[in-house]
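Listed next as structure tokens is one chain, alone, in the form predicted in complex with this ligand.
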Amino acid sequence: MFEAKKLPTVLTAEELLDKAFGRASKVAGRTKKEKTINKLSTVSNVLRDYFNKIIKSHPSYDNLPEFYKEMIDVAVGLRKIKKALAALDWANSMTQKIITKSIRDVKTGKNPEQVLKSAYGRIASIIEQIDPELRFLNEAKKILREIPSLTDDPTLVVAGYPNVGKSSFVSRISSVKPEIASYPFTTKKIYVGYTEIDGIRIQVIDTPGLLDRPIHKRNEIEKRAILCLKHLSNCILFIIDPTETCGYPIENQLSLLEEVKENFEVPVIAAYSKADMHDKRDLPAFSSVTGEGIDEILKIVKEKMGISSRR
């Protein structure tokens, strides 16, 4: 599971240099030589710890589930993150090299003050070079934090026109109140609920604004958001409101169903909502108000997802 909430704040070059040199300015030593070596070692430790902390806080992006890779790529750019982390790695080894060499120079008798001054100058110039990457990583952190935490439980995505009863269904079957997260790159929200079918936890996702209108009319960013859903879903429940109280004629709802079927390779279950208001039963029908038909729907979901209750 991807947990961007753990990503730390990233300092700018100036802040990082203040931190390292500030810490070094407080160290003591019996001789000028010793004091200089202690200062250099302090800068070395602060920088190494800092760079390692930032680099290690990021997951191994290549090993993330496709859903996250796609989402992160759209939100901030996977290559950009990798390049920025590589730049930090570079700065880390460069500054350590400078410090190791400087300590050796002091030990072998070079003027401590001059060595320190020159080392500080070179370190500062390296850190300043990666300032854009540091700033980018801090911005990326803010965006990545918005990415919903999803589990790798089997996932049911709920689709259908607005007001057909998607949210009501997700709430009805969820053991806990659905969590709301946002897509980091659109204004769209994701509602995530969890239910159990025969002891197997199922993640149920409702994404208002994505699979509730013709896909072919979507802009690029929405199409990519839909692509993220493709990586995530194991099954789709397409809800049709035959009463049309949702405000959309049944023909439009059916044509969206066809489009969803064409765009997704997973099983798509079509079902009627609001069964308490009509008698149409040529498709499975359920009511989130009375609870009628809900167990039937979950049973079909279980079959389509290939969930076996034998354990």
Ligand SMILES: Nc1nc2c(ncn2[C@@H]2O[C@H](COP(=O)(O)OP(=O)(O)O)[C@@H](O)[C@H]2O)c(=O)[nH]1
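Because the structure is predicted, anything quoted here is derived from the model rather than measured. Here, rigid core means the biggest group of C-alpha atoms that superpose within 1.5 Å across both forms. Numbering follows the first chain given and starts at 1. First, how it differs from the form predicted on its own.
- Once both forms are overlaid on the rigid core, the distance between the two CA positions of Tyr248 between these two forms is 2 angstroms or more.
- Ala20: CA moves less than 2 Å between these two forms after rigid-core fitting.
- Superposing C-alpha atoms between these two forms reveals a rigid-body rotation of the smaller part against the larger of 29 degrees.
Mind sharing the form predicted on its own? What's above is the form predicted in complex with this ligand.
Next up is only this chain, free of partner chains and other molecules.
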């Protein structure tokens, strides 16, 4: 399981240098030589510990489940993360080499003040070189926090065009309370909730809205929904808004339904939303406002997912 919440905040180059040099400024010594060596050792420890903490907080991305690998790649770019972490590892190695040589120079009789000034300058130059990578990793951490931690429970993925009522349905049946508003692309994240059907816990995923267009033309938000359908679903509930108040013709919605059926090898349930606003009943229909049809939908989900009652 990937848990982005465990990723620490990443300091900028300026903040990291302030931390290392500030800590070293408080170090004492009986002689100039000893004091300089103690300062360099402190900088060494602060930088080494910090770089190791950031690098080790990231998982082995190549060994993550495919859903997480592809989701991270869509969200921030796997190669960019690996490149940034490699830059930190390089900086760690280079600064330690500078400090090791500087300590050796002091021990062999070179002027401690000159050695320290030179070492600080070279260390600062290296850390400043990786400032873009430090800033990227901190921004990536914020984005990656949007990727949910998932369980192995049977999973129902709710899909469809934007604003057809997916979030309202998920909110009605599960523990998740996504933000809902009356405009397209309200759901920009993936929301995960849980419900029970006859004593069996079901993971319910509310996906960003999809549009009926080729995958290469889909944006980042839509691609996240595709990954949920591809890797997570045991069953897909495809919601259609026949009132077209979502802003999309029903013909487009039905076209997307056929694409989903063709491309994903799991049961697909098609259902109408907003049943309190129309009389169409050639498909199962529900209303998240009145509750009409919700139990019927869950009964169909139970059948399609092969859920047996737990006694």
